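Let's start with one chain on its own, the form predicted alone, as C-alpha cells.
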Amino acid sequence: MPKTYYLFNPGRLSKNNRSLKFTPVDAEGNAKKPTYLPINDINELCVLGSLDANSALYNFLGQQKIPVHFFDYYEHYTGSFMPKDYLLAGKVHIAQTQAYTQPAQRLVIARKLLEGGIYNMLKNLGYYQNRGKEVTVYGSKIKQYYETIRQAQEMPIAELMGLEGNVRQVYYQAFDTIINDFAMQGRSRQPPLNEVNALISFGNSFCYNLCVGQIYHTQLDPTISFLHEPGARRYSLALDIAEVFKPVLVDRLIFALLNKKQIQAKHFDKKLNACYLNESGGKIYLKAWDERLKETIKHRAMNKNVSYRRLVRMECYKLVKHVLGIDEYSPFKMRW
C-alpha cells in the first residue's frame, strides 16, 4: 500500500525514472547520500524541512496524483501542491453548493459534524473515566452542550460555533486530569506555550492534512464547507471533517504518547513564550500517527475491517450521498 513520506531534512527532490531521488544536504550545503523512493510506493509527501525542487518534478507528481504538503519551521501547515482534480462531477458540485447556500440544509450538516466531534470527545472522557481519571464533571457539562446542539433546529452557524468553543474549553480542562506528567493549562495556539499545546497544534495540522488528502480522492469541492465559513487560501471542508476525527486520532494519540512516556520533555524545544516538538519528537509522533492511521476497526455496515485513513475517505462519501439526497449524513462515532 502506498505510504506517506515525511521529509525532515533539507535537500533536493528530483525525478529519477520511475522514482523520486531525495538528496539531503547538511548545514554547510554539502550533499549527502541520496535516497530513492519508488513512485508506486508514495501516497503523499509531507515536507517539514527546506526543499529544492523544479517544475519537472511537480509535473511528474501531478501526473501520478501525489500531493505535497508543506509545514513551516514552527510545524504549522502552510499549504499543499495538489494535482489536477481527476474526479470532477458537476452534479456533486452543484448539490454541495446548494447545501451550503440554503441555511436549513447547511445547518443540518453543520450540526451533525459537530455532534460527531462532541460525541467522540465524550467517548474519550468515558474511556479515561473507566481507567480511574476523574473527569465526570467535564463530561456532564459537555453533555449539556451536546443536547442543546442536537435539538437546535434554527440556530445560526455562528452560534453553533460559539457552542463548539464552549465545549472545547471544557474538554481541554479535562486534559490536565487525563495526562500524567504534563500540564496543559488552557489552549494556546500561536505559538503553543507548553508541551501539550505543542502536540495538539502538531497533531491537528496533520489531521487537517489527512482530510485534505482524502477529500482530493472524492468528488467534493474542498473549499465549500458547512460548519466552518469558507475562506480564502484554505480548504475549509477539511476543517469540518477534521472536527469529527480530532478526538479519535489526535487526542487519543497524545494521551497515549505522553502517559506511556514515548514522548518526554527532551523531545521539545522551548524558546521565549513558545514550545515546539524537536526533530526527534516529531519523528516519534509521526511514526505513531502513521501506525494509528493503519489500524483497522470492524465496520458494522460493511462487515469488514477498515483502516482509520479509509474511514476519513468514507466520511467524504457520506457527505456526497447526503448532498445528492441519497442517504442522510451520519457522522462517524467512536464505539470504544
Second form
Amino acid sequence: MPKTYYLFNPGRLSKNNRSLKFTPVDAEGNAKKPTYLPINDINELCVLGSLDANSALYNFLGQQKIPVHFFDYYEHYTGSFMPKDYLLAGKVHIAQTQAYTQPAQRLVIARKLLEGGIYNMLKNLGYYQNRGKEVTVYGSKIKQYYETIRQAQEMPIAELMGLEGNVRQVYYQAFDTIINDFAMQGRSRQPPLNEVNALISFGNSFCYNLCVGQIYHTQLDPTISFLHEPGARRYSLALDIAEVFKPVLVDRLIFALLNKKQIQAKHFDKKLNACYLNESGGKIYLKAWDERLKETIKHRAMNKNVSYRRLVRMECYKLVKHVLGIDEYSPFKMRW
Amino acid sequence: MYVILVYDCGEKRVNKMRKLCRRYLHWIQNSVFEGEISEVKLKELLLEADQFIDKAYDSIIVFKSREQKWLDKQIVGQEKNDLDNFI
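Structure of the form predicted in complex with its partner chain (previous: the form predicted alone):
Shown next: the complete complex, the earlier chain at its head.
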C-alpha cells in the first residue's frame, strides 16, 4: 500500500528523474542532504512545514494522481492541491444530485450518516464504561436522541442537525470522565482553549482531509452533501463521511494518547487565549494516526482484512451504490 | 510485500539503475534499496530494468518478505538513510 508522507521540515520538493527529491533547509536557509521519495510509494502528501515547489512538480504530481494537503502554522487544514478528476461518471453525478434535491431521499441518507456517527459514539462510551469510567448517564441521554433520529421519517434537515448538536454536547461532557489528567470543559474552537480541544481540532482536520482524499478516488462529487448543507469553498461531502468516522478514528486515538500519557502537557503551546499542539506533539499524534489508518480489521461481509483507510473508501462506494439504487446504504458501525 | 533489492551493474548502467529504483523504493546504501512494493510494481520495475541491463554481466537480486515486521534489520555503524514517512 502506498503511504502518506508528512513533511514537517521546511524545504524544497522537486521533480527528479521521474521521482521526487526533498531538500530540507535549516534555520539559516542552508540546504541539507536531500532525501528521495519513491513516487510509486506515495499515496498523498501532507505538508506541515513551509514548502518550496514549482509548477513542474505539481504537473508531475497531477499526472501521478497524488493530492497534496496543506496545513498552516497552527496546523489548521488550509487546502489541498487536487489532481484533475479522473473517475468521471455522469450517471453517478446525476444520481447524487437527484438524491440531494429530493428531500425525502436526502433525509434517508442524512439520517443514516448521523445514525452511524452516534452509534459509534455510543460504542466509545460503552468501551470506557467497561473500563470503569462512569459514563452511563451520558450514554442513556444519547440513546434517547438516537432513537428519535432513527424514528424520524419526516424531519427537516435543520432539525436533524440540531439534534446532532445536542448529541455532541452530551458526548463531549463524557470526555471529562474518560480522560484522566486533562479537563475539557466543553468544546471550544477557533481557537481551542485547552489541550483536549486542541487535540480534537487537530484530529478532526486530519479526518476531514482523509475523507477528501478518499472521495477523490471515487466517482462521487465531493461538493454535494446530504447531512451538511453543500456550502461554497469546501468539500461538504467529506464532512458528512467524517461524521461517521470521527468517533472511530479521532476520539479513540485521543483517549488512548492522553490516558497512556503519550501526549503530555509539554506537547502543547499556550499562547494568549489559545492552545495548540507544538511540533513534537503533532508528530506524536500523526505517527499514531498513521499507524491507526494502516491497522486492519476483519470485514465480516467481505471476509477480508481491511485497513481503516480503506474502510473510508468503502463508505464512499456504499454511497455510490445507494444513489444508483443498487444497494441501500448502511453506515459503518463499530463492533468493538 | 516488503523487498530488499541489490544490484551489481557495469559502471555505465549503475546510474540508470539507481534512478529507476528511486522511483519505487528507498535507497539505503550504495546499490541497495528497500521498501514496500506490490507484486505488479516490482514486475514493472524489473521489466524496465530489463531494457538496459546486460544480462551477461549485471545482476539484480531481490529478497522478498511478506511484511516489514518479518524482517529483522540490524545496523552496525552508520545508518545512511532512515526510511521514514515523517520528514
